[in-house]
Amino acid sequence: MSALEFARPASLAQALALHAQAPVQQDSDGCMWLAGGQSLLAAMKLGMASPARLIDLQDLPGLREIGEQDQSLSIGAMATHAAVAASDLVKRWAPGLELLAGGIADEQVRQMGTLGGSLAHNDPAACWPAGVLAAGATLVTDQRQIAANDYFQGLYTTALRPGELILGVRFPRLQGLRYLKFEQPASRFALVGVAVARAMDGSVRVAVTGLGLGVVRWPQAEQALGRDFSLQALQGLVTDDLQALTDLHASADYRRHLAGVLTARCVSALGGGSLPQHAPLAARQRPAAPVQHSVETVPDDGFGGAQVLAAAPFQVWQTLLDAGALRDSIPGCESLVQTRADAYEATVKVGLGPLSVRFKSEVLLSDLLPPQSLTLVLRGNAGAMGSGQGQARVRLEPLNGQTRLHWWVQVQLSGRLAQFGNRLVEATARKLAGEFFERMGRALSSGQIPPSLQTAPWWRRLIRFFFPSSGK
């Protein structure tokens, strides 16, 4: 393991002071909180996290308590899964929440893992995020209170600010909550997990985890069950509105099917009727329509999307090829220079799951057909963490004075980075692509065109691009 500073403060004030005064070191992840350590320590051993200072929260007073506060059930952030599972108070306030805690991983993990640590990590297949979101709980930090709806923001992403510390979670009184998961056998994480909660006023919330992009609510199921909390209410409900990813464990269609099956079983467990013995009720999925790909032929291991930009195709094309515009649009881009007419070098810091990885990258352009399409080949090196390579195809389609930009991406990681799996890579790439085009779209819509694109007409810039030595 890498050298680091270790601190175990005895008070919250001391912990916050230690975090604020943490040393800043290059190529480190700064200061990090240590709760149960079930995820962080494993990442550190693999070299996937390198904190300069680690602050152990074990001795902070009050963070393990489970009690009643302000007409709600309050569970401290350092309360272990085992403690929640054994709490009679939890059983009275939110019946079924103790079963969720008692079904996490194995006994060793339940004795060490904590509620706050799980929520801060926000693994896309963890159990606690589904229970907290379905219950409509509120997270309490050292700075504010955050509703569960606002807290979970995607794959390993939360509303926490840098250095913000979860102190506990407050749950409203519930008629009942049921969480069921279909486990991946090796890891015990949820291939898919569903939590259904009934509030005291009769409203229903449904949260699904394990689909690949983080925990989400299922509004269609909530509305149907809110009108009639029964298995019959799920008849005809389709699951294809749930976004899911495919990996080596299960396809997206299978995950959506499981979401329907588990929702029905949760409803049955909460008194919504008895399931047929030989044909478990499940929400149905519409027959898959033929996929119309935007970019010629898309292999099975690729993915893509489309974005409408408020500019003509020539203007979008010019922006895509300008180093300054690219630097401003790429999330986490620290530097980008054009090395020749068809190549760039860049340093990009990417948030891959819970980690930040810095890539030294080369981008090569090929198959240029201005202003219609191009292909970008990306090669990145992250040092001891491994490397990555990918290919992105872009096609520009005129659309009433604007441009519909179609994109397709294929990414492959090697080395330690490959251990994150296809779902994390795809979800991260989707997020970065979305942010990239959103930034570029804002610049084009606001008229903030880089000065380098305003100094010559488009035809002359194209000549310079293809024939840089011409001087024209």
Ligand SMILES: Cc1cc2nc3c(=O)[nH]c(=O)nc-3n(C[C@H](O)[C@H](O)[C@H](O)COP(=O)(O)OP(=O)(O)OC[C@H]3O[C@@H](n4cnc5c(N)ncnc54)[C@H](O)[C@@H]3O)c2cc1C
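Numbering follows the first chain given and starts at 1. Whichever C-alpha set is largest while still superposing within 1.5 Å between the two forms counts as the rigid core. The shown structure was predicted, so the numbers you read here are calculated from the model rather than taken from an experiment. What changes on going to the form predicted in complex with the named molecule:
- A displacement of less than 2 angstroms separates the C-alpha positions of residue 175 between these two forms, with the rigid core held in common.
- After superposition on the rigid core, the Cα atom of residue 223 is displaced by less than 2 Å between these two forms.
- Superposition on the rigid core between these two forms places the CA atom of residue 247 2 Å or more away from its counterpart.
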Given for the second form:
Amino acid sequence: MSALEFARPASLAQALALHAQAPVQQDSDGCMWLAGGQSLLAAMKLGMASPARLIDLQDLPGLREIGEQDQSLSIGAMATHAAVAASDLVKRWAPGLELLAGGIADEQVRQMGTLGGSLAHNDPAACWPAGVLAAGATLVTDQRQIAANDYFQGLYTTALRPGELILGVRFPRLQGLRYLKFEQPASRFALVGVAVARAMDGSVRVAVTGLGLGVVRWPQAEQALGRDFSLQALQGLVTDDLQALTDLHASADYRRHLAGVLTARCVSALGGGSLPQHAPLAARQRPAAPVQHSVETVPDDGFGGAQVLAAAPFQVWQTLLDAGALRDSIPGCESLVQTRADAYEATVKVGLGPLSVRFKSEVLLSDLLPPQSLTLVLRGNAGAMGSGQGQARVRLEPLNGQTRLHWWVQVQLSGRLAQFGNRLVEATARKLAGEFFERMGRALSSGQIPPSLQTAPWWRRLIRFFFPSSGK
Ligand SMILES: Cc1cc2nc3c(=O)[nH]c(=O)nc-3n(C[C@H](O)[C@H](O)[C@H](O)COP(=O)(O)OP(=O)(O)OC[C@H]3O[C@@H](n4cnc5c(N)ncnc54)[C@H](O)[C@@H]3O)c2cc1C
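What I would like now is the form predicted in complex with the named molecule, since the data block earlier showed the form predicted alone; can you produce it?
Full assembly next; the chain just shown is listed first.
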């Protein structure tokens, strides 16, 4: 762990002042709140979070309270999972929420881990996000109130602004809530977890965690169950409307299958009918489409996607090979220099919520077929954390003056990074690829790209060779 300042303020005003006055230090993650330390300390020990100042919330008055407020159930951000699990008030207001809290991790983690810490961290397989989203709760921070619908924004990403402190969560009264997960035997995190909540007015909300990119609602199931809260209502549903990821623990199809099974079990537990033992899946998957053996078929050991960009393939190709445009488009890119005609060196900080890793990377270009396809070979070194290597293949397809860009990525981590990061590789790479193409798309449509293109004459010659009439 790197050196840091530690403070344990005794009042909210003091805590906020300490945060506001924290020194800005390069190569650090600035000032961070510390709740029970169940995620943050592990990340710090692995070198994936390096706060310059840590503000411990343990002594702040009032943040552990569970009470009734403004016709809602109010749970303080520092309430531990164990405290919520044991609360009679929680059982009365939102019957079943206490079971969610009691099923998190093990007794030690439940005694330390907090509601606020879990929601701020927003692990894509965590239990609380599903319960809070299904219940239609509201987060109260030092600055505002945020509806759960607006709060969860994908992988480790929330609506919290830098330094914003969660004070507590308000839950409406519910007829009942059931959360069931298919858990990792080691951590008890959800491989997939489903929360179904019935509001007092009969409406139903269904939230699914563990699919890959963070908690999501399942609108089709909500509508069906809102009309008829029974297992029969789930019969026609297809789970492939849910976006899921494949990783080393489970395939996307298996995750969707589990979402269907667990939803049915939640409905049954909430009085929607009894499931026969070894019940077949209520919601089913569409039969798999036959595999298309084309250029963009994604090999088993990688993953990919496609993106439409508002520029012709030729312009997209130029942008992909331009150092300035690349630097602006790569999320977290701190520097990028061209070292050879076909090679770059880059320093990229990959951040996921409180976690961050700085890679010194070498990028080699190969298999260039302008303006159709290319391969990027990546080698990244994160010092004591380990290293990563991979390749990205890109293919450009003309589409009425625009371009559909197909990408496929394969990444391997080694060292400590593999230990901590493998679960997150695909989700992270997808998120970064999405951001990369979004930035590139914005730059292309706003015409920001061309000036820096002067810097790469070698590929201009290539393009002229292949497309003498392009005039570029
Ligand atoms: C072995 C193990 C098994 C686990 N299994 C499960 C499981 O089955 N299901 C599950 O859901 N979770 C599980 N967890 C996670 C656990 O539930 C913790 O609640 C979660 O890690 C958050 O920890 P914490 O409350 O101690 O927050 P910390 O680790 O202290 O903080 C986490 C992050 O939240 C920020 N933060 C903390 N409090 C606030 C606040 N009030 N406002 C704004 N930001 C804040 C911190 O700055 C940090 O970025 C497991 C953890 C471990 C170690």
